[in-house]
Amino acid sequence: MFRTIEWMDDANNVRLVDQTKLPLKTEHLIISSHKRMAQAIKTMEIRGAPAIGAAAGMGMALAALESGASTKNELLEFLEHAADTLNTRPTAVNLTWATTRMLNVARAAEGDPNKIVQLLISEAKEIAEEDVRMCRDIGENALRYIKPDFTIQTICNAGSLATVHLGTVGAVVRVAHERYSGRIRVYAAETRPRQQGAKLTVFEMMEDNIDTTLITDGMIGTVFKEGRVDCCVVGADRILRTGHVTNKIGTYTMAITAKYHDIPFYVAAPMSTIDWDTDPENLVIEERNPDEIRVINGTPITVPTAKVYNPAFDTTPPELVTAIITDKGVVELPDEDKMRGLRDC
């Protein structure tokens, strides 16, 4: 797969795949300001927790270039405002993780503003490269659970398009696909209301010649009952220190159904997705535009004024999680003590 997002050295701007156009068109956007990057994140032209983390890092680098600061204090003030602008989505922790990391680099740097700007550009590119390495490690760490001829159930998109290149769940599938000479299959849940599973995951898997079957979210129980899948592998937008996993709406339902049918339920995510501070009761779940449910691909499907509840994410409790697979290691049957051990490894 191509890269979802990359820094263009020749022009000091960012090129990213416009995910709102997929799978019918593959188009790139050129982003040259942090405000435009914030818009791209908010409107989901780029989406997926690791991908928007990389986008936020590059957005901060763009802000540094835009600042025109003559002193470090001026630069820091501009960057702090830019971080507030870029933090447009409240649930995925990678977004604030990246803006905070960039601010910390700027605060710790010495020298004139031009030097600090170059440091921030380098740091943004390093965030992206780290993501590629972390995803590969996630895929390798998952091999103990994924066997030849397995069929993997997914939801939403945690593939290349949700990261810089390889994906989190995408890495689990792709590394196993490589290792087992193609003997891996995928069932992809459509993922209402934005259909990222249908539009993005199926597109990615078919591009890589991975045997993939699309189902609607409501078919998951039947698919599990009929024994069509061997395990579930999902991504995460935020994992709490308690082992609670926040991911695309529908993940909790899948986890409950998997538990009933004795199907392993794995979560694949980098360490940057883990929030060590927030308590489960304080987690903010993003609610999105009601028209995402009232309208499909520009066509109204219900009464235009129908009352809508549209949370973008749900939270799966740790007792439903078989293992959390990260780039640093694996936590089986997660709880707070085991998560703390992962942090210290």
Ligand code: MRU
Second form
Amino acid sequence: MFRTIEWMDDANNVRLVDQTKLPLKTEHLIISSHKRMAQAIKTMEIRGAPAIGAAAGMGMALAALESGASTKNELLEFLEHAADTLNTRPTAVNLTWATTRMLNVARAAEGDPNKIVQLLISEAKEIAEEDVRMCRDIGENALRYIKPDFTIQTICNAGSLATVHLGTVGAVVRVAHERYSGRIRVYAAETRPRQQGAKLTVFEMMEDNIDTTLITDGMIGTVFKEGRVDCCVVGADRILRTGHVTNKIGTYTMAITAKYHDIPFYVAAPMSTIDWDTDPENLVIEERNPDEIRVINGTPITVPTAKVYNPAFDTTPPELVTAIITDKGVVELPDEDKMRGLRDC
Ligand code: MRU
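Alt. form predicted together with the ligand, vs. the form predicted alone above:
Let's see the whole complex now, leading with the same chain.
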């Protein structure tokens, strides 16, 4: 199983798995500047909400090292620019969550800039370690819903590769796989246009000997009607205080289809994915390059000038969600009151 991203103490740089090359090649990138980290996030060499949060945290630590600041004010100014540079994708809350957390550590720190730089490196490493712990807790908290011999439908990649290690949906599957001696199966939706389900989820599940079946997104209704899956478990890029869940495009359609077929629809995400401030109408959904749809693996599949709409995410309303499973606890049939209860418990 992968450690998607790691701070390398010996060289003070970051090593990450290049997800644009998987599953054909497993290559690592060494990142030593915050600008290169911003590019890696933007081009999806690293992707998945918690993983880009960890990447942004480490990007801020790299910026601190790069700054050469001789005063705390100079360092803060450099870090504020770096945070803007790193915030390259608007939908996953984890990016701004991580850059803000790093800025707050720098603002609160006393002492000379060199000491603050070391504090920021420790904080970036702590964000990554917390992520590993939170994923394990999500997996444990999900066990009450996942029974031996269950088949779980998922979409996109919310596995190890979308986090630092283990995954959110990945943890749900892996903890159940471990606890039920392998008696767990996965259906992975391909996830057009970038095919994270086919390229990443199938790859990492098979690496761990988890029985996984790949389907195209359009097959979900048939698979549900034929009774092939017991529940859906998806990740999230942002969960609002109202219980609205924003995740990879296609998730909303899956949730509607699950409701129609009476299949439970679970969302697995760490508390850091919950945005307590934004209202549903102010959510920003990233629209990506039209060529992600016009071209597959370098081969054009339509008229080159075809008009395209390419939103990368969609939002599922709370009435379609059976439960939100976090590291801290579970909210069934979410609404604003219950979400607040989770925050305050
Ligand atoms: O565009 P991506 O690949 O970054 O989108 C990723 C997803 O939508 C994941 O489902 C989500 O980030 C949850 S990852 C634990």
